[in-house]
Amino acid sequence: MKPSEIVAGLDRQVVGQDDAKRILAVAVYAHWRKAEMAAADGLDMLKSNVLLIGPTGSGKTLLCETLARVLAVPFVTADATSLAQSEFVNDELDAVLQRLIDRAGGDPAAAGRGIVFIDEVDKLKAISGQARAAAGEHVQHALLKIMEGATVRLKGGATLDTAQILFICGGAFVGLESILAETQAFGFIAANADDDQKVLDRLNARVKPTDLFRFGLIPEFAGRLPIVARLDQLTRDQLVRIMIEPGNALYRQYRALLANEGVELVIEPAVFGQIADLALEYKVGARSLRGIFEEMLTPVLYAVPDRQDLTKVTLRSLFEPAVFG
């Protein structure tokens, strides 16, 4: 697929980030390109591992999952902190090797185009005097192998080859920001002032690999996630947007679910902002807005399979009870 149509795949299931989206489509194409290229001509490409690095509840897993449903790969997903905790880092790592072969349908050879998509490798930074940085130096040490790319012989028998399987990395990195802003501040580049701005804003937002090395990874690992993608915080409008345009959205469902039961629900506007209003309180982006539009929803849903006179539910407000009708 070309990078337009994974870009338009995604969009029709992640609300935003873009700029991360863009990246990470360019990326996927390079990497399948390289991969071929490699498999044709005999040559020695280099991996392009990527890193997503955004807020809690910006998306991060939700753009890898909906990757691999665009691309019809197999996706597994590990958590680095999971890791970090296993006494047998190397053992953990070969079931999620193995979980990727499942996902393949028992196909070594499909597994290996797979997406391996590791979570919170922030929290496995080096950082003396914690007593899990040893630990999560150790997981950065075992995840370089397989990432770079290697024959692996899974305890259950069968042998993966992860040379084709792209590892995407993604954490908060909480404490970044700091680290731009001591690094990162370059001067004039052009004549003209807008595009001056624009080159200036795109150089400065950069992670450099010398920036993930001071926060905490260790430059063997970093220097295996050389694309990396920035997503931003959520902004109310795009949290409203999550909660009704995708075609999994929150309000699809729960209309469908009602639809089964003979009945409509409205929810009218202000609602969703209200929603919104409160998921950017709790801080958490879209984690928390399933929670409360299911909380919102629980008296309908009580309610609704003891009225068999109902033909619809309207909610005016998050606020005041639902109007049944």
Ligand SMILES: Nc1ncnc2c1ncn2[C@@H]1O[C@H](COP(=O)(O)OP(=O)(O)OP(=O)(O)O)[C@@H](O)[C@H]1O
Given for the second form:
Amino acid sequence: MKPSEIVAGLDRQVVGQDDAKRILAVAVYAHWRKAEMAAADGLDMLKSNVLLIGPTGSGKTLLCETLARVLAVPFVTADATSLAQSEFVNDELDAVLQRLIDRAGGDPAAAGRGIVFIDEVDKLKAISGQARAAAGEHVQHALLKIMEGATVRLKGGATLDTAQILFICGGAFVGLESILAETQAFGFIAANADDDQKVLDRLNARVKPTDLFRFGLIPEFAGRLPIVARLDQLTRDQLVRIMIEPGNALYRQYRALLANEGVELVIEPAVFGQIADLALEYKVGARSLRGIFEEMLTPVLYAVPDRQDLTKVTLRSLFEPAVFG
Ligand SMILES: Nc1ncnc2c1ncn2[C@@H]1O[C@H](COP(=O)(O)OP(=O)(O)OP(=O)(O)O)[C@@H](O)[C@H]1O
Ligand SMILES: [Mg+2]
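Could you drop in the structure for the form predicted in complex with the named molecule? We only have the form predicted alone so far.
Next comes the full complex, this chain leading.
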């Protein structure tokens, strides 16, 4: 698969985030080509692991889940928070690698060229003097070992060399902005808010391992994530598109649900804008859309089964009752 084909596949589910999509697609493509070349002529090539950073509800997890579906290479995901809560981190990591082998049809060699996505790595940050943070650091060390390449003997009996496995890590990294501003912002004078945003964008684009270190990741771990892809805060427009466009968009889902009862659901464009405005206020990205949507439709979903004569339900405003017809 070429990078453009990977991006096209991602575009079907994930709205916006074009930069992150491209960076991810190129990383995966390059990884796959390197693995192919290594298999052909035995050259060991360095992989470049990827770090996805972006605000909550902006599509990090969705992006990786979609990538897994789009790609033809073995792919597993793991959650750093649950790794940190486990008493036996290495056992948990073994299980992750075992799943990778399963995805590769039981072939450790194929699994050795697969991709592992580790979500919520920002939760592994060290806060001095906290027990939970110590666990996080412990997980970072455990991850480090498999990220830089180790031969792991799994409980199932298989042996897996992790040197060529691509690792993609994701996290919201709340507080990183201010670290970036501190370490890079001197010398800029912003004339207006628009300039401010531009300066911020430029800074955001360059996250260095030292910034991640200051955030609380151990230097060796941060250093093994040379490629950083940023996801942006979703705009009002993008929130509207998320409700309408993707294959499993909320609007499609509820239209299908009501069509199944013989009723056509029509939501007028203004309503999507109102929902997006509320979602922006909640500040959890696209995550709040579903809740608002369901609340809005509850009266409709309640009434429809009792009304055999209904053929159409129209919503004109989030703040007015639905029109039954
Ligand atoms: N760019 C997007 N395109 C389409 N849907 C999106 C997008 N971003 C978020 N969503 C929707 O919001 C939900 C939450 O997104 P996701 O889990 O990817 O957020 P996240 O960035 O991983 O946040 P967190 O940092 O809290 O884990 C998704 O299930 C999806 O329905
Ligand atoms: Mg997530």
